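A lone chain, given as structure tokens: the form predicted on its own.
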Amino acid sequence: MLKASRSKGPWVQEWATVVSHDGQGDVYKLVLRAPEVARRAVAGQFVEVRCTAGRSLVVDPLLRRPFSICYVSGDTVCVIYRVVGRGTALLSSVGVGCEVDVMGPLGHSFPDPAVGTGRLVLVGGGLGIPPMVMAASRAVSVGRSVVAVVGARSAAYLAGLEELRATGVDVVVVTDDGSAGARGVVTGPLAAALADGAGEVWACGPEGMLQAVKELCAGAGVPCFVSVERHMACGFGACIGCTVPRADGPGYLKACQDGPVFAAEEVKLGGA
């Protein structure tokens, strides 16, 4: 198990300035100037963002929203999110130049890409694609051979695809309806990559997808790390609202504190 090579450092709370905020359909790309978060962030970690702007004492909605870090550039941090409820709808209206309250970076990262060997395969599904952007950048920066396999229901749900392509890694795209890339699911290209001698797999996406990835990697004897999607309301383990069942016995792990990245064999996924 390689979980010891994951990183988790001290987080900070800072007022971040909105540098850009653009939406296409219900998917938004938010870039924040957050120097301290940017300086500490490692691929696979996340931030907690208050959904309203300004330093008002009125806090509504009360809970922050967790977002995977898509990439860091200088003193800025990018997240890509989908509007799914009241909190993200409010956040989508926050304009350039506004300040938002951010906590991060939180959680355990993916492993240091310089530690692993062989070709690294990144697997992202839907909103599990954005965290693969920083993962790809970091792996490329240490000379690791990387291929990314990404999938979604349709082209409209391939959040972060262009940002991933901009890292320069090979990207294989599949969609359920064939509206982008090949028609199919990520397990097809992943099986081919494993047969071709992949050395390690990192994955993020819906839990059913993660379970399928875990099973393929276990069958091939290839180390696999999964970033689980949970609503991490507090971000530091107090609310116990993001638990994941342990694979090695009774009890649970906290996605925000013990994860969100786990060695695949640590956790039960998809009801398995």
Contents of the next structure:
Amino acid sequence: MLKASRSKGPWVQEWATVVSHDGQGDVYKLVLRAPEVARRAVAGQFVEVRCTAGRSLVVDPLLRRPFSICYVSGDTVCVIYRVVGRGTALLSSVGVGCEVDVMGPLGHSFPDPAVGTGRLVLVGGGLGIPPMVMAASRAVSVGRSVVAVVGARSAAYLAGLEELRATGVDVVVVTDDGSAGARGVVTGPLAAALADGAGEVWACGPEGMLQAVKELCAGAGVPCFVSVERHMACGFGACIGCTVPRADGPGYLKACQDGPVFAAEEVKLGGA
Amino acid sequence: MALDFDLSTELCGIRFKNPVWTASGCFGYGREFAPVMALRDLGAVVVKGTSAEPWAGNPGTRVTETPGGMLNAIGLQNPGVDHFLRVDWPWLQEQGATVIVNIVGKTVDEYVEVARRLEGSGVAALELNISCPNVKEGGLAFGTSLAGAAAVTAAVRKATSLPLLVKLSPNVTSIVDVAKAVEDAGADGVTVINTLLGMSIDVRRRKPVLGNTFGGLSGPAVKPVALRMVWQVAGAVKIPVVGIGGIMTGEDAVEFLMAGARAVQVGTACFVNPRAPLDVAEGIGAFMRETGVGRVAELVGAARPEGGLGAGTGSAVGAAGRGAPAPAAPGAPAPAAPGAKPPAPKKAVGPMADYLRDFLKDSDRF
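Mind giving me the form predicted in complex with its partner chain, seeing as the form predicted on its own was just shown?
Whole complex next, starting from this chain.
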């Protein structure tokens, strides 16, 4: 089994300027000029963003929101998010040129693609697609063969699909309703890719999907890394709120600090 | 950090660099914060609730945001006192931090065991946690009965020579009665308050959000309740009170000091702004500069009708209480003359005004 290490460097808090902020339906793409975060970020890491612009102290909504990094370009960092509550609704109204309080890059990245061998299969479900963009760029940059399998309930929720295609990797699309790509879920194309001979799988998406991906990979004997999502208060390891049960016995790992990317065999997915 | 005032505060026979401590459970053992601050600049680091043996904590969702605050149901996950002594305490000493250990147990014997193992270690003080709402045994079970609170306080008092603070639960009929009970049982101070018991429901899933169903509410939402309780307790006991609950800014902290707290703890704010405790300390300094106050002790109890705790309850503020001008710290402007009115508040600008503007601007969204 591949035991590639995931990197984790120091994080910073910085005032980022909104370079662009575009919404389609309830899915938004936010590009921030955040040079210090951009310089440090590795694929799979995330940022914690305050949902209100400016340096005034807003106490409601109180907590930052964690978003995986979609890509880094020069001194800018892109995240793609969906409006799901008060915080993201407020964030979606923040305009170009505004200052936003950002912390990052946080957590452990995906492994170094130069270490693994064989074809790398990236699996993204819904809002789990955006982190696969940076993962794809990084893998392509070291000459790794990559295919991405992405799925969502409909075409409108294929967040980051265009950005993923722009990296030049092969992309297989499925949707629940058939509004883009084939009708179906990601495990279909993933099983085909595994049968074809895959070297490694990286996945991000709903936890049920991650569990299914983990099982398929285990059955095929292919190393699998999963990026999990949790409610977080801090994002840097202090609150111990974002725990994921250890697979190897009692106790928990922290999604923010030990993850969000874990070797699939390290964690119990899909439950308490 | 430029602090040109005497921000030091004294309680339980210890002089703290400033009155701002980190709150237990919001600062881990300090390591996560080292990238953004020097821990020695804090008044004290109150570490995560620590038990005799490692505790795994609660399953399921542990944190969720609520209006102006958050709920947590961590369940006191911690690596145990031996791990603390072997791994965290040496590191904290290297940082030059003043450390207070928050101790937890499921039985009186377990509390006593943790206290014994910390005896002679060199930590500054113990904070007895009898108020965690998220563990079934221990914790809150002791904090909500006068006899339980007194029994565990007395037992730990016997087991330690360290200054002993007791962190009180707000989830009681009379926090004043519990404060008096632990004072009588030998506590050197009380920390007021722990979190308020609350819950949140995910209406789409038709289930409580937290795996533990209930959790502890913290953050700015609890501040008025906490402040009221600090006021009540400070007026009823002679031992010092450490105020905690929703402090985000220096002026929030000054409110707690003026209610009678000798020091404050900053908790939930650390999750949003890791530098919050230092920002709060700087904010207290800025307030002192602005209002001509030379020493923190002059603020303690300053809003109380009896005119400050120095004159009121006989606690150790002494001549530094309000009405007796303290000698100015080097470089500090002269303190205001006794009876002089503080400068008029400035025009309503700042965080709340900005917030209201933003809120009104976006109000059609809600």
